[in-house]
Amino acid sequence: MQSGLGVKAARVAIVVALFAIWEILSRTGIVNPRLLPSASDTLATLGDLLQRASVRKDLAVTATEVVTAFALAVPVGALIGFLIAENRYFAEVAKPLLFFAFSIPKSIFLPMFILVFGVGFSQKVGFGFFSTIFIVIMSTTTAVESVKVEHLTVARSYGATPMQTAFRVYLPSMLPVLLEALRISMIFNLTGVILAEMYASRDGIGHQIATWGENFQMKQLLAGVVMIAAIAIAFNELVRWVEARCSHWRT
């Protein structure tokens, strides 16, 4: 317990130290304050931005796009990954192709999404879906392959139905791996949606960040970066908390 508190205290100390270094670099002029506003000014700007209705609206737009893309990519990717893992021949054919597709930078396809879907909700959700689904497929395939064969053999020898096998054997064995995959998938998903908003969009927090950058509004730009980072970290820690509660299922 004490060691756990010590680790958390060390993490907090590192974050505080980074903000302190940031503040010193800006305040002392080591880095031009116009290029790197101080941490205190950035946090004050963040508080001001969150009070603006336009920024809250953009956050709501981005959240809707992220949740929609995630809600589509996870079940579709999980189903495809499960079917690949369950068919040995299909797995041998498809898995190398998936690795090839995963290695290609997804950003090069963004202009195609704009041409097909136009500039709007569908384009951003579609690109978020595209950025996410490959990691979901690969993670699900790995999760299915992690299920112990002896567990399946025992369940089937006792006459378990496919539905019972899915919920009593596959799901408990796969859940810890899938939760880890969800954390990684959300990073790809959020990155894809934000990138689509920055590249071509009329709304969303990514569009706002791109506008602040183009207009050299560094306080607002850094405040937007801190905002997105805080949201991503909060989701990551939430899934880690759930994962810790399910870690006993690994055995």
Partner chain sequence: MSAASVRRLIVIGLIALWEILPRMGFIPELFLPSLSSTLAAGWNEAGEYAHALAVTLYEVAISMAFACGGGILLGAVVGSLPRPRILIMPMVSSLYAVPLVILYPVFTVWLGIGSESKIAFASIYGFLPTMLATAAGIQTIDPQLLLAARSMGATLSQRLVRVIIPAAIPTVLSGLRVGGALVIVGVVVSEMLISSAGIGYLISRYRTILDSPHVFAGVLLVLAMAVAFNAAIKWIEGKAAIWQTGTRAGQSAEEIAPAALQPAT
Second form
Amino acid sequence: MQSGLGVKAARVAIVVALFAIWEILSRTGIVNPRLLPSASDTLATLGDLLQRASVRKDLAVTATEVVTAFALAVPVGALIGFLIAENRYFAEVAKPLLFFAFSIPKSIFLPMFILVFGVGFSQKVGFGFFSTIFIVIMSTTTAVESVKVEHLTVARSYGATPMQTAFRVYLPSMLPVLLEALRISMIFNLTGVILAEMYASRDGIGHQIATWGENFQMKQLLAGVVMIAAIAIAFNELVRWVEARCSHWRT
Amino acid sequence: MQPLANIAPLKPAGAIEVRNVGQVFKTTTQDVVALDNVSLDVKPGRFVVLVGPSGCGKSTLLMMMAGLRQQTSGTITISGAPIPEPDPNRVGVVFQEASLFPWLTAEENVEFPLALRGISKNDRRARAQEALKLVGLDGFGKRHPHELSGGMKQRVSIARGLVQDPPVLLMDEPFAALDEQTRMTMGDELLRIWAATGKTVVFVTHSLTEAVYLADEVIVMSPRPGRIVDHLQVPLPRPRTYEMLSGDAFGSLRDRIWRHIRKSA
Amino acid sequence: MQPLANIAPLKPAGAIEVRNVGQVFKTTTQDVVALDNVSLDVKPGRFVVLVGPSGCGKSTLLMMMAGLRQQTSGTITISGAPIPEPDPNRVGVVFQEASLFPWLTAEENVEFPLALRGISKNDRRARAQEALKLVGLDGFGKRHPHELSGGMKQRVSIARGLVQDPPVLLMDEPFAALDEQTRMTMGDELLRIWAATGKTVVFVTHSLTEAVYLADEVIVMSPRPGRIVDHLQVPLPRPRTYEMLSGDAFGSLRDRIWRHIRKSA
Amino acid sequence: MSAASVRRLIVIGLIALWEILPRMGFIPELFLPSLSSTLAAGWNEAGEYAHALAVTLYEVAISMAFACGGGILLGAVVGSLPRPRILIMPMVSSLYAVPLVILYPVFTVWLGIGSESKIAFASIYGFLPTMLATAAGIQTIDPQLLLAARSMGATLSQRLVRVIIPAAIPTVLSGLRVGGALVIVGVVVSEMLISSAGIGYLISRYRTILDSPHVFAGVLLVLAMAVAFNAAIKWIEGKAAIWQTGTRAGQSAEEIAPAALQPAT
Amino acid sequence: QAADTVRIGLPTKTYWPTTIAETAVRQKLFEKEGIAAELTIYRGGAETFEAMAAGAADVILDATSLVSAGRKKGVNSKVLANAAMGYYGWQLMTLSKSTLGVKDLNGKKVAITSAGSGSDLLALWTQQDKKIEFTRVPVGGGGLVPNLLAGNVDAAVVYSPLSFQISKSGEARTILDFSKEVPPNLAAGWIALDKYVQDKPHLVQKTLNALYGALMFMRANKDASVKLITELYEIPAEIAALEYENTIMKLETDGAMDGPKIPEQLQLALDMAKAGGMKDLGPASEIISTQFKPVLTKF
Ligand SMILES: Nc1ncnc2c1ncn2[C@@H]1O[C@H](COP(=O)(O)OP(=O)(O)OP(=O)(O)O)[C@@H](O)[C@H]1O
Ligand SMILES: Nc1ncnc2c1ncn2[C@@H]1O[C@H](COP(=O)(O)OP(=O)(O)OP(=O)(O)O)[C@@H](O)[C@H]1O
Ligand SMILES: [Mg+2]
Ligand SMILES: [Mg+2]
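Moving from the form predicted alone, what structure would you give for the form predicted in complex with the partner chain?
Following is the full complex, with the preceding chain placed first.
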């Protein structure tokens, strides 16, 4: 555990190094600064953007959509994944279909969502949900399969109800895989919502980013990307914090 | 209105009836007959020890009594009713392999069955402490399984079995990883609890001395296919003492079992 | 040109030297001194048995001798050299828990260490068959671990240890899950192999009878912190016979160990 | 009714709906042209589609090798070495958090608009989840198995290939599935965004001119790729089935007693 | 009592229809008409049209060719008001340091946004008109300038105000101005589904009144309009002024669909689209609606 500090330092060092390389590439003109504005410029723009009420509102809109889609997709996906892993019949019916659905580019269906939901909150949440649920299902299935039979036997012998088995045996033993799944799902979710915003929307940060891109406003574009990345990374860190809390028993 | 129901012979809590039970495993290569036509009656409150060479089907029989595995043929009743599902109110199990949950501490592992029944945190903790003390693991409650030695893990597993207090207790080689002294102490402890609570205990062991020392009855099994080859009553008085170990009665019982084992192993 | 090198005392293969070894585990709650200042010399080709109450550090000591865990203090040398890393050419281990690979059959589990060394399929299979026969599992080669009983798994694990054929063999309670008959047969088998190959064996057991029956020397440990409290030579002649079990010499050795265990458990 | 036939019914139902809904005018042809007109459109431009398919398959194949092969291997290495895991994994998953799709137009500046940029994008898109999932799966492996392998002198690569990957096989397979699927998605999406060849290109081109039958002919080809990919995975799973015996994924219905198969809610 | 809401679909943010609709909103012209407007910006013309077909947009601005193509796909809509007779602000550009002329593009690579889009039509038109052959490379809106700057393409078809922007910054120069070279054709108009027109003709009328009123306002108020463009698209004022002069001021002011030349000019637009790969286009006459004549809302 003493190495914790060293690791943190190493991580910070790597991040700083990445930003430094970015800055140098741009400043020295190795990469055309019009195409890659320097890190400092980008960060300055980011600060600027965050000052704007409209950007903050867009962020809030996107955040609400992302959180809603995530809050819907994860439990539903986990439940389906769980059923698939635990019920052979259901698994045989649904597994190939779901896995098949997973390998289709979701953006093909964006117009369908407009057809069903119109343009707005529910369409974006719907598409975020749709982009996320399959990965959640697949990861849960895998996670469930990694649970040891002996542990289930013990729980059964003590008369654990299915709920108890789920929360006291499955959940803790699946935790590492599950948390990883959560992380990946969040990224899919975020990308889904942003794609939907870019495709058609009145507000949201994805909408802004699309505009900046089409207008060749590289500083704003990069700042927007950094902003979204920062949000995703913050979520990552949150998951990792939970992970650290929960898995000290693993050596 | 239906007085007959009250008159009908009522199977008291703790009786075990095994009738013509068979178990066949299907493996990739062939079918394995693990148990063949096993019948067995255990009266409530008896301490029965199951012995037999490795692979003769002792664990399999226990799993069926616990409702954790269904027999291929025959019937099993516990306290008068079949046991299609594990029922912790009727049967408790201590497994051959400790199977502790690695994410819980020793204490929490012992509390696990109580937590399932929704017993309050304080109560649970108190009873777990007591059970851990019983198996000599006072002060190890906060450790995780990977921080315990083999024998310690097994003792946690025993504590977990004892804490739930069912009328029938099935124990699969619970003392295998223990040193002789600990083993004796724990055996005496077990007998004390058994005598005080009137539980029915089915106990698997490879130590014949332990078998005779603990048992009211010893059931000897032979392998391939698993069958009961002998069922002895142990007429030694209770409480048992270490002096009995060197007595003739003890020796001749032990020898009788030994001859069965030698033949069939 | 350097004749001196040849004259210098050469540690023969199989010697084990443990010097002032300590092991401290850091746990979340506190530091645990598992072993404290343990020193020990095993001459090549000796059969040494380690006994001691549950949790006294026997497994820990074995893990360190195998290079699977580094001591916190002191030095250990095997065949004259330290063992910072496991080295199957010097040391083989049979673990307390069977630790078989669930996706391999019994046979393939036994072949595993041979496969690591790139031995040809046919050779491997032949040697695995032989080892399985030795542990009485003829015909079970194609089963997967979950299709075997507890004792069978342990025997597969023993076969896997034997098949590696290292000069030093460390065995952690290998016979714990076996019935007495199988245990005896396997003990004799082990002694035969040992005598034929001249291996050094360090063997952990909880059965004092087994300890005295098998050992050249018995090392007795006490717990918290783990220390060596006695180191006895067993002067019984070889080959050992079952008659010796009832002899006086045997009895008094056994008693001496028993007293230590009783005191410290 | 057998699961397979239910599944077939669902598929047939979906296909029928695809034909009926647009025909009856429930969905405008712009959003979903009937299956028959889609097929006709595809057939009329068979040459164009064949060429596009070749381009896409080429990109998918190369990205698949990078994403799945590299992802599993690196995931296994990083997952099994604690130090890199602690240092690298959080950075990798943070890296993945950068929404690459948005940056894709800028991406093409450096990699051109040919296949290279698609391959780079799809490889990264598929690589990271595969690696993350594999590394996470590795952490659920019983450490005792790794210890055993180490004691037998398994080198790092041997541990990887013979222990870590087989033990993590369910995770690895799902990594393969996720990674492969994402590669297909990644290639098609990047083709849709910026390219002058491939199925994705055709889809977005026809979409821009509202030629929906041709759009869906392209979608149909993507579906066909997904079907083929699933078949391939199934085949690999079949091959890996032997490895899974003893894990939950590989156990037959009788193994886990019926209750465990009940849906848990 | 809540006013009726008209959902207006706009193909991209920086495209001039957005400017008009935003002006109408800010000058409260919709309010004055007694309606509310909800503006939604889509990724492109096709997406906007799909949104209308899906019922997510009521009145949209789009390429007239899509209306014709849509009729064959079961989406019945008409062009209600003439908005632009050309491709204002669209330019074929190369890097400033490049010496290539239009004729030199033979065998070279030219970036367009996406295949089948407006930029593609213009590229195809250039090939026909100048009798040259080049490769059209779809790079997306966000990829035009980066790929041009990186030298991945030799020229690009750039829309406004981006075209003014990079020309002003000295990065690129115009070698062909489509607003001047392409013969007048009815390239873009305000569009609605037949069903919507039938159900709510009064809403359509009011919407058009407000939109054309907004255009009038812009024509009359240069400073305010330039300021709005500057704000909306985060571009320098001088670029906004260029956009104002070269785009906004060129737009059709009355929206009339009953002029004698309309069918011909619309047909010209459809013919260009056909050259661009669109199949199944009906005659121009079937997509003309003369039902509405905007009565400019007073500002
Ligand atoms: N799941 C299974 N599939 C196939 N065979 C099995 C399975 N479980 C047990 N067996 C076989 O059934 C027989 C009895 O096994 P069981 O575990 O009951 O033996 P046991 O008496 O407990 O042995 P031990 O003393 O070694 O624990 C053995 O031959 C074993 O190989
Ligand atoms: N990883 C660990 N972390 C903390 N403490 C540990 C760890 N491993 C072992 N211990 C402690 O070290 C002591 C010795 O353990 P060890 O496993 O060596 O005992 P043992 O003699 O093999 O016992 P047994 O006969 O029960 O197997 C025990 O008190 C145990 O709790
Ligand atoms: Mg057993
Ligand atoms: Mg031990």
